[in-house]
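In structure tokens, one chain follows: the form predicted on its own.
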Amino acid sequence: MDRKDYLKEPVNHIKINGTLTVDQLMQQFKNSGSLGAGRLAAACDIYEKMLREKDCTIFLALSGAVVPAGMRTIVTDLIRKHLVDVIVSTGACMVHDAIEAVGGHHYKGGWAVNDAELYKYHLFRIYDIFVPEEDYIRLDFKFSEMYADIAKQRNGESLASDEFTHEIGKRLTDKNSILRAAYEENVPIFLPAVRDSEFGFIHWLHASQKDQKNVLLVDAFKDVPTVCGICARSPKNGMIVIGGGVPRNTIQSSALASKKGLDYAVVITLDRPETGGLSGSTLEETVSWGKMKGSADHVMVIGEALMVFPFLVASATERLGPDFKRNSFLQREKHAGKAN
């Protein structure tokens, strides 16, 4: 490159003239294309994309704790537009969104607080979130007798994953749970590490009870054909990360697998990629392995998925207009199944 090369396009600098929607907000962003701001606003232009490509596969992984933080509508919002066609998650998340389905709460707190006090009032701390334990006890009784009809009715079944969500999601009433959603929308949620929840210990409550005859029995191995057979069948693929770890290694390593290769990818989080750990890798690391496409459109946005991701859908579906009716490959698949 010549030194005129790196001098292509001076920063417009951010204005904020009167009352601006959250997408002029956001191309305000793009008109300085720097730091943190910069990212965000590629990364809605990178969902965007996605969105507006008939042949593409969203995958969405969520980890940490952004579902008892608040993010639960907006996922179960996102699943209702088929704004996503796949889940990848954390046995956690799913933990929140059924807690609140079955009538428990997440209440405001404050990390500054007196964690003794807490353990003597019953109350478990999420950063700045308290979750009562008489909810997580609501839940393991519910559950556990939820266990035992899917059992019956699956009599001696092995489940994958996203089986046991669907069984979930069909036995849940409420309509703004994540896995209700999904059920209704045939959205598959799958949780590679579902034993590493509460999910796992309310197996161990339903499986020890007294005459008990049938077993709830979940095998994780069972969603890799399953996932990567997504991933093969689908002309692009894509992807929007929140955090990392499991659900993020669990989609690009079906996308190496298949080898097809990631043509968009959005992650969000606060990792470092110093450590070698997967939250924090870099995109372009990813390239190495075939995970994604070198000619991907690609970012990470550094920064706290509850700010960020509100910001990313709440630009891109102004952008899409309130006429926009999203037919995905997935979704096509689905209706010519159902025809033939």
Given for the second form:
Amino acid sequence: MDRKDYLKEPVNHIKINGTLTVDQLMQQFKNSGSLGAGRLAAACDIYEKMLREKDCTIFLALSGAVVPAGMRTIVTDLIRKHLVDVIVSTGACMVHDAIEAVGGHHYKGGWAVNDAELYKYHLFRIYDIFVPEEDYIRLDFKFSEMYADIAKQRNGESLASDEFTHEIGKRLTDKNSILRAAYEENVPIFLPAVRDSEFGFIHWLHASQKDQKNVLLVDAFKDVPTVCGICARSPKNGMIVIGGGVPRNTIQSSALASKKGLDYAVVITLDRPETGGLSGSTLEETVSWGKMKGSADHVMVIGEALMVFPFLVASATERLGPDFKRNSFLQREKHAGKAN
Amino acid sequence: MENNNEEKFCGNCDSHNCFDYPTKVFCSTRYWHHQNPIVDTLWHCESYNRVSQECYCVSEALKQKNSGKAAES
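Any chance you could show the form predicted in complex with its partner chain after that form predicted on its own?
Whole complex next, starting from this chain.
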């Protein structure tokens, strides 16, 4: 590069007035183009591109305290508006959704508290959010019966994790539930580490019942051809990651296994790359594996998802306007009856 | 608030979890045996096994019971 290539665009100062919309503020961030604001503005541009791209399948990876922190409805609305196509989640995120779907709540709490006392009151802490144990136990009780019902129907045949979430969503009535919305809109939710959550302990409760004849069988290996197949068939693939871990790895590995490589990637994380762990690994690193194309539009937003993700979604949807209708590749494929 | 009660109660048995704090608990042992798992915190049965980490279930249930009695009288 020549010297002048490094000095193409000056930083424009952020101007605030009293009537800025979310997207207008995002445009001001873009004018700055620096630090976290610049990354967030880039993320918004990339998500908008994914949404406007006719043939891009959008994967959303969920991990961490998405639901307890208050982003449940954002995800549900994205599903109902078809602004995401596939969800890959930790088991815990969907457990948190299920807790609220059966009447439980997460409560505003604090982090400087007496955790030994919380234990004695049967209250669990997720940083500064509290959840009563009885909300988990009510879920366990109800879902154990649900597992028995699903197992009876399947009669020894195992389910892939997306079939499992589909069956759960079918049995929930809460319209604000992520699981319910995904069931109604036919959006697959994969839980590659399903047993590493309350869903696993509910299984223990269900399977340990005396004389249990029909034990629910969930086989996460069955997910692999399905999720890789989606990547392979989709002309383009993009991902938005909240956090990282197993959900991020599942999407990236599927893009690799299907020999496609991601075309778009947005990762929102506070994790660092120096550990060699996946959650903080840079997107540039994924290029070396073939998980993301070298030409992909990508950005990592280093920030806490509760501050970043609502902003990202609000800004992108404002740009699209109220009349925007997305007919995704997977929807068209389903309508054409070609889905596997 | 300390729970020094040495008496056997569902609320200090290791099969208990919260169901309707503090008066009702969920008993996993009963669930496994297809019995109604929702029992009174201040009940107990022959499968009782003392919990290793004490909680406030029993003391709070006793307090509630005693305050109820006081209100009745």
